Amino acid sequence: MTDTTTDLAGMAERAAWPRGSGDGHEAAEVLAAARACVDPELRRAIDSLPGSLRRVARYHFGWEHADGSPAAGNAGKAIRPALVLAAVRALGGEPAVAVRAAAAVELVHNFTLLHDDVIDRDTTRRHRPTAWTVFGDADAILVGDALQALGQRLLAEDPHPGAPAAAARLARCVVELCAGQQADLALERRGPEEVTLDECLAMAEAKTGALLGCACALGALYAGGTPEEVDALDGFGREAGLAFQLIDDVIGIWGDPGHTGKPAGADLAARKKSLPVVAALASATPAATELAGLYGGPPAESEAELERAAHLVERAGGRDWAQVHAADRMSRAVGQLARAVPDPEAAGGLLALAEFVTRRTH
């Protein structure tokens, strides 16, 4: 991913953003601070659930083992709540006022993860079995529903003047997320040569970009931002979200399972039409023709088949396209951010997070 990293580093320098060592240190600090602020609110919300739902939720967040004993697990990177708090700070507000909003976004995000794992039949998340494989489909789905309700309740009960608009915006975002998931499933039912890049990009914006944009917009609302600032930060999050999804799709094919916590090549094994795959299929190359034939067949079963599919995607240009397009989306994100926060120092936390999600290599 050298090309992408180089492009993003150049954008940061042109924005006069003090990047420090450039090793993700600033983003790590922003994420750690967000997790420290938001985790107590998340735990309070989860603990308000009835016992059976609470047990599944606590397992999903990595706080308990399947038998209910305590676990020092990984509850995720907290990118979305960190975006909420960083957006508040970027517009001159005090992040502490938006902790409930940040927790609400994280609850909605985990609602989507629980449902997506059931829909996609993913068996591993965060280096351990997914909730549905331990507790069953029904419990995983119901707990996802409960997490979404908890997120909305946090905003409904928040006395902050920005909370009503934030609740309405988050509800609209959930509808968009569901539409994006439905579009994703519809695309999977179509033939490998019947799916366009434009369709896949629109689906990715709804599935991934929408919630990152909503997180930034909620931060702007809690900071008392103008409608123009709210929309610009939403646009920043959406563009950064597309970059995130592009890199995530690359990692889904070529990532190290030891870092990702997911099986190697899971997307290829399921014949998923991720963005690098669709870009490869659209390349009109001999490798694209061979890949289309492979994708028109049954799911891959052997390691050799997965390696062959990954090689074809790369030969057809899918990997390079995804990396270059991720850098382009990050450039657009920086442009949107500059509309709302022209001071690079004030925007530093948001830029650090955006660079973090697009510099990942695993």
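In this text the structure is predicted, and so the values were computed from the model without any measurement. Positions refer to the first chain, counted from 1. Between two forms, the rigid core is the largest collection of C-alphas that superpose within 1.5 Å. Compared with the form predicted together with a further copy of the same chain:
Comparing the forms between the two forms on their rigid core, the Cα displacement of E290 reaches 2 Å or more. A movement of the C-alpha atom of R319 reaching 2 angstroms or beyond is seen between the two forms when the two forms are aligned on their rigid core. The Cα position of A210 differs by less than 2 Å between the two forms after fitting on the rigid core.
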Given for the second form:
Protein chains: 2
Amino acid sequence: MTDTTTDLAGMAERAAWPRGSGDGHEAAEVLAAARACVDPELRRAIDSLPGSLRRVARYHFGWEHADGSPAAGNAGKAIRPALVLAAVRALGGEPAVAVRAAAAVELVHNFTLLHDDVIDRDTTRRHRPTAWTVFGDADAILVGDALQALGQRLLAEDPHPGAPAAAARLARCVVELCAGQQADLALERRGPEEVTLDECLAMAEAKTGALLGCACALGALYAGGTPEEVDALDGFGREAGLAFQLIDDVIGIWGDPGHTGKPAGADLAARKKSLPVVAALASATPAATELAGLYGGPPAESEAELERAAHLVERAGGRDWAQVHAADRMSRAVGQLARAVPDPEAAGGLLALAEFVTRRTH
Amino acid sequence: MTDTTTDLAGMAERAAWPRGSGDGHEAAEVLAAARACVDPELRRAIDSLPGSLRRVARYHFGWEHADGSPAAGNAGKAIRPALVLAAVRALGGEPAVAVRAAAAVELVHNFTLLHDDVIDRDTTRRHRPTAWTVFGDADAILVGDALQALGQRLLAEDPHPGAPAAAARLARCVVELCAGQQADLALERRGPEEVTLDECLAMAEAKTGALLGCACALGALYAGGTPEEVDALDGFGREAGLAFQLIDDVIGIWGDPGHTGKPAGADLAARKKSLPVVAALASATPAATELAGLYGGPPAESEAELERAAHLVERAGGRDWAQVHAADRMSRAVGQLARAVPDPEAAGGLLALAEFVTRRTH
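Instead of the form predicted alone shown above, give the structure for the form predicted together with a further copy of the same chain, please.
Complete assembly follows, chain above in first position.
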């Protein structure tokens, strides 16, 4: 095990981890460096799976086509592993020590994607058919189960003194992610006027904020941080995660010119009770009443109806609320970060990633 | 954490862990003592879940009815936790130190039951409707995910020096269980003459033997056993698990007078490629040819056809093969056990459990 760690440290050095240049390219550099560190660990973990599970996992990660031939690979931006490594560095540690923890977080993230896609019957992920549509529900469920186990195995086999606390924290986070997904399904089943904003914010924190917070907390644990530093970095990730979700919900209604490919109105067409919609519904305005009527009906089909719905959310104050609330969450995130990492130079990598996920920089 | 451990040790003392009396009641005593030790830990773990996940988990364990009212509880025999604790004692350790590990194994076992029931569309478990039929697929999948995480959390939070190796071993076992379930589904999809006995034995080892072996191995790790002792106890559990599966398959065809409630012919009616059937099909006898013809057709409906199929499996030697092979596996299990625990008195608890699961004693 010691040999492997040394080897990884060497790899990380060769990958030239960026040391906080502060310019606009920083997030891209931090992400690329994290990917270069974590990818080999992730591929080694997936390659340890028995063949039939490995095949589905390699498809899900975008490394193989459905027929098993190699693919160029689009395994997502790997924000979460980058947060783990950036958090280590923010507290003065050497990112390479936490490569297994970073891979573990990414494995857990992908286990939840596989299961959520089965549960939500989502057919597309990262511009490709989801695993369950290609291999069936059983394989997608079982490979998800195996990825959770792999993530925990990486931590259990890691001799780093931060590993046991990281494993416990990641396991608690998985429970929170499951509760968040369950709450999301329960909220979607309820009528548009039976859902409160507080419930939706709590759900978004569990479903999105928890794992971003956990990623940062794991980095802090691997850097030997104090409990206060670990909690502050968890808070930073959670608040940034909420800001990300709010911006993502705004994009799901009004669109994002060219960045995500998510078409404007997609969430409205699906009658999704996203945060700006729920804020609009709670506004007690005439626009809210009309919006509730629309959301109580069948899914929108005409372009005109989608435009009308978007207009109503805006008139009821949903867009402004989401933007102000996202800014507030980002400012809370920065506050938490400053609590643990007062030196702006050291905090640079984490801040760049938070700004990247909330689409302030690209 | 130290306080909790002390408390559990005290509880185990009060539960009067049986010290290998050697008489016929031993397995029942070992199981009852294990349940008394592990149940409070298991209930505490489940009670730590958020409400909506907890409700489904408490239903699954038989502690609550679907409406949330308390139920008498039939959470199964808890063979696996009993194996963990009996393995600790076999190597001279104090069973109470491994209560969290025993609960972790039981949580993992129940996670696989929840997911397997969703995947197999099984509607009954422990004489009650399965969780997915009551709460839906999504809740059953998510609660299964949470139980896997809980199991790993118990080990990650356990300060015992055996815990990290136990966590890694349990995670590797989960991957094996997933591969076993996947192989089972793949074998059931293939034609009756396209399946080899070796494939079926490998599948049964992964699906049934692996977790019984892992339970024993975890006990050995908590007793501070050598790698050789840990591997031998894993081998003991695996071989006993195979023997159990063979006997269970015989019962699925010819029935078990009064013990399991599984009706004679159940596996034949479902055209299940159980081990005696596959052994019969591989026999190159006229009975095998007729059996293959039956299995190639639609599921059996008449009593006469089921009787004919059972008769053909017997005539082709499937019943004899299964019984001889089960005895062989039990003798290999005993050999592995003797390798790690030469003192028969110390080995008594594990042996009694192995005989219990293979239905030699009740």
